[in-house]
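Coming up is one lone chain in structure tokens, specifically the form predicted on its own.
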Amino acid sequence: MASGKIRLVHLYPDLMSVYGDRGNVLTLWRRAEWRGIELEVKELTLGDTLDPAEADVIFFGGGQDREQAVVSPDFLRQKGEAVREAVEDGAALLSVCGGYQLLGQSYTTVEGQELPGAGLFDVRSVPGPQRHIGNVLIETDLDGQRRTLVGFENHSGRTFLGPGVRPLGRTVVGAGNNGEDGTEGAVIKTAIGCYLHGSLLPKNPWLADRLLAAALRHRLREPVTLEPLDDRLEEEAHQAVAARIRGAGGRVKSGAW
């Protein structure tokens, strides 16, 4: 069973957290104090600097435009190779929407200026012709079981993943990365990247409980099995969202993976 401290680090919690980002972090917090494990949180802003040695898991989340732009070249000053140097070694990471955009190539406002990414993830954002707002419903095989993802995306940007670029699922409801080719999010190594608000973390604890684990595997250097916990009412809340995703019709999806 494992136990420990672990530290996570939240990039810009006071620009880039909107539509319950800020509820991953303290799901996070809950569920590791649940079994015992000490999670240390460390807030970055404007004009802090990133020890990728310090970070176990890193949460980014979204902003406008706006908010993109203040934070885009601070980001790439330092804490976005920072951010690549911790996931290179076994570090966790978590982003959506705006953060996930800034950890690609590049994003393009709606205004038509490009912000440069970190490049994390090997994906392009632009604009686009709608605003996709929602409940979004997802199928996910990661570590090779299918599982369901549910969430909520406002975006109007559309991301493409570049070759080989792994998904984070495929979209039984929702318009997922660009509404076009029926993925959702990004994942290389133990970092995801996602358009998944709501907050994401509470609705899918078993996600939560993965990155916990890969925190924890950072920080010691060791296999770790996290302590069960009993998330039965966990599990019925995420039925039951899911059930009404998919009854409320929308967009729907189905095909071979």
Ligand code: GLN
Contents of the next structure:
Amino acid sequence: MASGKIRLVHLYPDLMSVYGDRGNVLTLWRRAEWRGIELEVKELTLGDTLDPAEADVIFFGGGQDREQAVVSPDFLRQKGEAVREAVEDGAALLSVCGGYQLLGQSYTTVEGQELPGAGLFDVRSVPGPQRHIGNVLIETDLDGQRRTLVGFENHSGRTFLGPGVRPLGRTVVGAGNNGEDGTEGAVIKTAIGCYLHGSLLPKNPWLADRLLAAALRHRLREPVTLEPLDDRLEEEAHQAVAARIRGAGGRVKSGAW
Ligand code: GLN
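Could you present the same protein in the form predicted in complex with the ligand, rather than the form predicted on its own shown above?
Once more the chain from above appears, this time first in line as the rest of the complex follows.
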């Protein structure tokens, strides 16, 4: 079974972390530790430079427009290119909401300021007339089988996917990318962008393991199999949240994407 040491780069934890986003980092760290894998966390903020070789997995959380405007020039100047290189080289990435928006082509704030993005995902985000706040349930076939993800969204930005961009999944309840086309998030290689706060990973443990496995594979440069964990509690949490979301009678959509 896989063991070793991996490095996680947490982007702007002081500015871009809302609605439990940091819990994703803790989850990755804990699930690695339970398997005897050391996960070293490096926090990068304004003024820091990202060396693409030092990241096996990158986390970029959400934030408000004001923080995004502060972060955006620094991100483009000192980190965006390196993030793209790291992902190209097989590093894993999870980005949520504001972080996801800044990894797209551009994000326009409610006040009309266009913030250029790093262009990792071919998506554009524009302000919408209403704020989408609430629990989200999506279906995804990310790892070849149909699974559900549960999370919490709070955004006014609407994200539209460029041609050929693979969404993370299809919304069952919630607005997702834009409240119109039924898509949620975007995926490129082992990088994920999404609107799922919450924290996302504690109650969707298979996604945490997918990121961990990719990070370890990036580090070791060989195929890896993670030791299974006893996820009964996590599964119960997932099922309970999913049932509550479905039961709450949120907007339910169907159809193909
Ligand atoms: N400011 C962005 C929006 O409202 C992102 C919000 C967030 O990260 N929760 O769309």
